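Coming up is one lone chain in structure tokens, specifically the form predicted on its own.
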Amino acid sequence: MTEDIKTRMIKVYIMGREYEVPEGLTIMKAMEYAGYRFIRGAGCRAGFCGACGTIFRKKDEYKFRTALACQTPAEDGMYLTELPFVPANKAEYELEELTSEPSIIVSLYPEIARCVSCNTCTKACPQDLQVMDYIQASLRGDINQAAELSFDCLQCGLCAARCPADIVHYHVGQLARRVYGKYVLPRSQHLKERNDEIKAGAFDQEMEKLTAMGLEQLKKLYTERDIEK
């Protein structure tokens, strides 16, 4: 006869409150163990869509934490808040009419010169990027390496929040990315082809065939599909 196995309880601390909640559950989970219902700031729930920002101090620790919700477990003594937008003031640009110039992002961001390279926003990524590095880049011009390091940005804006000089870190890189795309990235012919293809209308008959059947036919559809190695 084997005894039950009593989930073990912790104390986190929602808001200033206190619950108990099962040992175990990522810090989104405790809270809607607590009763909390997200309306917004949560999205993907898998690390993804950075719509969880998270702050949170642990137990007996002075340092201040930031982190997604869906991925940090909840710990025992845990303070927790939830940050569901990050605020933070995004220059206004039309892309068709931008340049690949060293200066661009500079002259649309010039608040990445107050940068002090204190590293405080590359500590706060959760996904562990080189945010201070691409900020960096940004102020030299190079536009390749902002693009490259900021790639696994998820726009969460926790490194925003930490950063003293008050830089919008998540909009520098976005922006040199999308100057990367449009302006340095070689075309790819393929690409174009299968535009080509598109607008002249190849695909068409095959698109109506598929939203003409019902829900098991389209599963059938892909789960016999032939996969390319």
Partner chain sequence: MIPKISKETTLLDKTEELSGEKIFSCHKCGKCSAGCPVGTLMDVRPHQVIELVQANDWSVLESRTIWLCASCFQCATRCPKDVDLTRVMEALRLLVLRENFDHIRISEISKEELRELPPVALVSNFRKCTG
Contents of the next structure:
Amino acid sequence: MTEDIKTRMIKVYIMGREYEVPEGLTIMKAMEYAGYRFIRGAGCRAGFCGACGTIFRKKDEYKFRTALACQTPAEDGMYLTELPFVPANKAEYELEELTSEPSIIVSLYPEIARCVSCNTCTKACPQDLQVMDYIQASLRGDINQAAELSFDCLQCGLCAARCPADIVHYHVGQLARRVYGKYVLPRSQHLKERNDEIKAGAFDQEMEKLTAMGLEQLKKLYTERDIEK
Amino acid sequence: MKIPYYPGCTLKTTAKPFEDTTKAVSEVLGIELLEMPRWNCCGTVYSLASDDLMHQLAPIRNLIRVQDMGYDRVTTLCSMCYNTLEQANQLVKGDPEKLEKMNSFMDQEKDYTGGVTVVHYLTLLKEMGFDSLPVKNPLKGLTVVPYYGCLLLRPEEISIDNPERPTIMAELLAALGATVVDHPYKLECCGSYHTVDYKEVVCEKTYHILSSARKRGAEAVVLSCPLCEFNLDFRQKDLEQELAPMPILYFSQLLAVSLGLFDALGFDQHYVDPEPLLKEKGLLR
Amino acid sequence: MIPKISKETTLLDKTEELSGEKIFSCHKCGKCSAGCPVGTLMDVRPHQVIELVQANDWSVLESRTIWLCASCFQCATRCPKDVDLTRVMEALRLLVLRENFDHIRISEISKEELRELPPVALVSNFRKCTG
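Switching from the form predicted on its own: structure of the form predicted together with its partner chain?
Below: every chain and molecule of the assembly, starting with the one above.
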């Protein structure tokens, strides 16, 4: 290794202990570099699965920060650790037996009525969701808004870890989206029509023709297909 | 007149008729209610502890949103929202140190400057003058009692009227053509949130309030609080004592009837249906 | 329950600190008890609550009274000595709730009731009865 490409090392404190790690690594990689091996708290490593919720403080800053370890660069002087799991009770329900009436969410997660609107959940969210607003929407029975505002939730649980009112936001959002999908969102008319056509056998002949074709013939058909603009 | 409108959670759920009728009435009266695009539950009960700022965040955050809309007044319908928002407002207006602490905690919001006033919708109507209401369908022959409950009138600092001898709702109802009778329990607490944990207490209060109103000749009770409405209306089904069903109405519902607005009355959301009474009086079309 | 804080301070001091009220201003006229809408259902009457706080008697925290008070401000409005008993009651509840103690169990409220109750009832109840 030549001098000019030598990586700069930074100091991080993992669970209080000092380590030297190369600059530019994510928090997750920095911990692995330091010798930790993840059995829990690591998943897709691409910011989609929400398994690697992490809590840290930066040098010379009072703020308690939260992020996904796989998406956040380690910085010099950081105090950090990962959260393998955030305990959160999940309401039991049969989606088939629910309705979209305004009280449905609060009847399964009544503790959302304890929200003090401190907004700590919103600040904790690595997806930059308006978490407090979707809890508030749930409380007032606005299922559409609760579902829409929580749509990009990864279920990392950092909101629930930070809440002074002991709310499990991410389960609440998930319920809102389920109720929204099942009872609020209009059913696609086209899908229904097409399903009926299929059931009535409108495409049977064509399918038989396709299944009888050889691989080369299928490939040719595929490459020459009409593409809708 | 344009004024921001803070709905409150219950106006979007069990008290929807309160909101719907107020919106219909406002349109006729030329009050343009600008529903706040973003708001949170006010907390419903004002926190009374001297060291507790956490529970003041919810009301103050809403006042910041009013400020963001560029207005210095906000109106609300629910007595509890009115009370909580205005008590918190007065707290921070009189205590710059607490305001500063809360502003610095709510670091994602602009600072609240204390420049907003919370106005109950009844006060707005009074400002316009009850006599100027374009009553088309006077509530002739209907005998009602106004029920104020607690939080429109107490504590005194936020009272919309004389806290011991209020007349605001009686004046409104008289202007609508109703016969208004007084009753001794008009200020009495209905048991409030004990409807969750001491239901029997609420039932006892409901029985006393309604039987007293009945003795005075009232055919319906008129109020402004969604929790009072729930307790006085829905708890009638849990009463142990005999009591002929007493319709409970929001003042805005009777206002809508008197202005000839019959589309959004929402009587189907009540436990005791007020429709037969109003039909009997020839007030519905 | 007697809170841990009882080892460090007196009930009178802590109540005055949390409520901001001067407990000895009370001259025991009884108007608070006379006007209280739930006074007859209480085990300790409102004016007696003041007496117990004056006497530093922590057992007042075990009364049904402090939970029955629903902060209607009737006593506060009528007190000739400007002692806001509503705030005193809140202070006493908080002495219990701040021990991470809930007066009600949210999980015991039935789903049917939760579907019927308006949000305003739940929010206010949980604010007053859970820590």
